[in-house]
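Only one chain is shown below, in structure tokens, and it's the form predicted on its own.
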Amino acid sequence: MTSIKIGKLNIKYHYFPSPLAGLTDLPFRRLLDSIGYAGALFTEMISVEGLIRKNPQTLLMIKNFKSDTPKFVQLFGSNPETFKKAVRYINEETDFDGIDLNAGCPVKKVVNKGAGAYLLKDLSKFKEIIRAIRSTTDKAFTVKIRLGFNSVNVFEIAKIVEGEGVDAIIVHFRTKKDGYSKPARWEFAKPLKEKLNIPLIGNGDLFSVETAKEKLKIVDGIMIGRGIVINPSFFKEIETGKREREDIIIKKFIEYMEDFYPEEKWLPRLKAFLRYFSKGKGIPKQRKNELFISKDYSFVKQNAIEIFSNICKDMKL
């Protein structure tokens, strides 16, 4: 495959995390650089409101690290100028290589302050956002959409997108008011990549590598949600069939999760990521509870090291 040129970045692998709120924070970040074969590494979603205030917590999360693979900061709200602050902070203050608007999140509490998918059923502030981002950068700029609010008008917002000059549009292929609940309609993904002439990047219901490498066929790359947190080795089994040891897996997650939190966090967000790495790998459910019910971290922590390398044994890694 040849690589994806995103405004002035040209990205060599087809395969991007989505950015989830609470999963895919630094340390998860820093992981998939230390596996390697994503194309390109996004924050969790940033309030421009919390980056112009210059939010404590706001500027942790957009901490970065040296890698080679790009990085991306998503960003939501829904006023044009505080984007425009926002954007100049990004700019000035920080080594991120793009920029993407959500334009996506269905989560009442994003909606209801105009932000999100509110974006997409008005569309004039949709517009205006964009060109307020456009015109303060020359990073590469995506946008992250679903196919609409609550009816399907994704042809008439991918107009928009390109027409305001994005380098790619990530389209996750269900409207807001298809939540998570029904299947993607990836149906749509054929006939918005004839009419587009940026990068389509398609998400939704991607758990296998075999599904993946079938989307692929059809747009310019894959974006994965859940199923990058249930298997942070996808992108390298997808490119060489492959997969990392889940007993390294595990350790190089605490050890990041270690380096970058507090102690009081270790616990919630050590068990927040075996919520979903433990999904499909067989564990019995009594191991799994125990771990979800215990308060000691380092309990969780050891069992957590000792279940996965006994998986690895079991299927002699």
Ligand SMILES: Cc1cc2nc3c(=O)[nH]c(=O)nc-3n(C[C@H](O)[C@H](O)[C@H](O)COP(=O)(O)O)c2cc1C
Contents of the next structure:
Amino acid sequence: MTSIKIGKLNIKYHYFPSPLAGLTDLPFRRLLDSIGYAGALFTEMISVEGLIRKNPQTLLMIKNFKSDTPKFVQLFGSNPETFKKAVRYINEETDFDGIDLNAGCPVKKVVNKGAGAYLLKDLSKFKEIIRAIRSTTDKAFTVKIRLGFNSVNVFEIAKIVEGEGVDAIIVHFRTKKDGYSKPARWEFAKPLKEKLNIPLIGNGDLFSVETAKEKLKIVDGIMIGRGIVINPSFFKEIETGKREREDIIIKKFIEYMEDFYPEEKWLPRLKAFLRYFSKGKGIPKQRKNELFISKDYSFVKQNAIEIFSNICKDMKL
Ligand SMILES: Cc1cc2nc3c(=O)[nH]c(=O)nc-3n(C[C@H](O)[C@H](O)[C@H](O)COP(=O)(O)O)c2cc1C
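Got the form predicted on its own; could you also share the form predicted together with the named molecule?
Next comes the full complex, and the chain you just saw is listed first.
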């Protein structure tokens, strides 16, 4: 496969882990990077307001680590001037290779403030924000959208995005209204791809290697959210047919997580990861419940390591 060109970046792999609030923090991104095969890594959504106020929590969320994989920061907000300031900060104070604009977050608190998916129904504001970012950086610039707000208007939105000089578009194939109840509407991928001159990265409901490979025939790249936390070696599996050992994954995650956070964060962070990582692996419900109910970090850590070591033994990995 040839590389994908996104702005100045030549991206080797066509698979991208989604930005996921509360999950794609630095330890998780390090984990993915150590497994390999991600085209680029994305932070969780970062508030431009928080960034320009140098909110300590926000600054922690944009901490980076060194590796060859291109790294994007995902920004959300509603004020073009604030975006400009935030992008200047990213340009001057960080080593991110790209900026992604969140125009898909459906959370009420975000939408009511004129950010996230709100932008899909206020296209003049959306355009202003894109212009503010584009005029402030020559870093790779992507926009992550949904099919629309209440109804599908992805063709109009995508044309605006392309016309404003954005380098690639990421589409979660659902409207804001769809929520997660219905399957992602991949039937829009082909007609959209035919109308675009910039790379199209498709997203939504990709959980198996077979489906992922099928979709890669239609779009330039795929973005995987929940599926990459459930199976952090998803991309490796697509490329090589092999999975990383689950016990190695959990141990690495714990090491990176303990390295990054103060001790009081360890328990909630490990549980957040385990909520997805433990899915679909045949772990008895009661065993899982014990982990999620426990307030004892050492208990959860030891049991998680044991559970995933046993899975590997059973699978003779
Ligand atoms: C827990 C969670 C957090 C998310 N946080 C973000 C986010 O910060 N930024 C974003 O653009 N999308 C976010 N999303 C949406 C995902 O990036 C993705 O578009 C969506 O889950 C569909 O992909 P999937 O079916 O592969 O999970 C989040 C989704 C979940 C489940």
